[in-house]
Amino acid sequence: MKIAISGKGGVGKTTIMALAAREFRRLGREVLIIDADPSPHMAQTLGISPEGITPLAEMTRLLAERAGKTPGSPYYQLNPQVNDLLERFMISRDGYRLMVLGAIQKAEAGCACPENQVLRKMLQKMLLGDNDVVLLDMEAGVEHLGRGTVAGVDHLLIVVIPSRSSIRTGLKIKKLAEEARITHVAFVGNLVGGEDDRLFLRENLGTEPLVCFPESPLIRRAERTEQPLVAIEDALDNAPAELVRKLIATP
């Protein structure tokens, strides 16, 4: 199962992805997390030291070779060889496997085309067993859908909070995801304070969120003090377990 998560910046998608990873691990699933956010924080969220992690995007020459860009040409080949990259750039800690895509590090460095082309191919070529789960933390906004990066996923979760700007972005992501023929697209509510927030989301999204995560002082404190979120024992109204259960139950 390949699951991507997206949404407007600041809505908590990395937090929700980390909590989902924890629930899948508790069920005995083999979990690979790919941090494809240009500002990657998944390692810290999982309690993994970023030391020793080499983001794939930093291997500029390798990416250019794999993406097949001809010097002086703006075009990339559509079939890069990626079979060995998972083992070379993946680290394993505390039952989690993590791969960091990374991002452009310099101003005016141009498009992240090689990184996204290689990631797209990896998602298409991964051979997963019944017990394997791939969780993909995408960049904020809609650009990754325009590039077709998540075309190979089974589920796209769009995180929204009870705000109009978040909902506008979420609806735009949903429209692009449907055009990209992603099989299962669902909204996940976050920072939901009560029934008024649930009603606001339901009325403005035009559908019920798959799951709603409540506000959590424990999660907020952990983020501010850089504690791993997967170590926080906040039940969160059972939202993480419910999210994973519904994903597994979706045919």
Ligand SMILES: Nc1ncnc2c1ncn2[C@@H]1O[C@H](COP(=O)(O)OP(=O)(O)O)[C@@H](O)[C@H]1O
Second form
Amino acid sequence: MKIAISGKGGVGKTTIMALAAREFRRLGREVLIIDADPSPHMAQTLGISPEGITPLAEMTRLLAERAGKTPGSPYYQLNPQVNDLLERFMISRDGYRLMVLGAIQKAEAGCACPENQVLRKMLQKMLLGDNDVVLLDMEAGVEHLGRGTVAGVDHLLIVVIPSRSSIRTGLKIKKLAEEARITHVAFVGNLVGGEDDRLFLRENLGTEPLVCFPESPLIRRAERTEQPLVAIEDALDNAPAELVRKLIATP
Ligand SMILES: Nc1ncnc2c1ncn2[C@@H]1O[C@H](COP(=O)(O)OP(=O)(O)O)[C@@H](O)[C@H]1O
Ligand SMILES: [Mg+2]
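Would you generate the structure of this protein in the form predicted in complex with the ligand, following the form predicted alone above?
Let us now look at the entire complex, which starts with that chain.
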């Protein structure tokens, strides 16, 4: 199962992905997390020391080779060989496997950056067993979707908080995700305080979020004291477990 997460900046994507990762581990799943945010944050959230992690994007020459750049050509041809990249760039700690993409180039019109192509190929070509879960943590916004990078995922979770601007971004992402023909697209509410917030989300999204996460003082404290999120016992009640259960139950 390959699951990507998107949504406006700061709505809780990395937080929710880390909690979902822990939940999948508890169920005995093999979890690979790909941090595709240009300011990567996932290692810290998982309590993994960034030592020994080479962001894929720093290997520009290697990536250009794998993306099959033709000298003098303004774009990169498809078909990079990516099978060994995972082994080389992934680190394993505490049962989590993590790969960091790093700061990728912004796509100009007509430019397909090798970092993106390699990520896309990896998502498409990765051979997964029934027990394997890939979690793709993305930057804010919809650029990846626009470039079709996440077309290879089975699930896209769009995180929204009860605010107009996050909902506006969320709805835009949903439209792009549908154009990219991602099979399962669902909203996940975060910082949902009570019935009013739920109602606001439902009315403005036009649908019920798959799961709603409450605001958690434990998470706030962990962030302030720079503690790994996954070290906190059962932050956010049973929302992460409910999310993972629903993802697994979706055929
Ligand atoms: N449910 C929550 N309760 C309390 N704090 C939260 C919650 N979700 C996210 N946060 C905090 O909000 C900030 C942004 O979250 P983050 O997951 O980094 O967002 P994103 O990845 O979408 O940019 C972090 O400081 C995080 O600790
Ligand atoms: Mg993030």
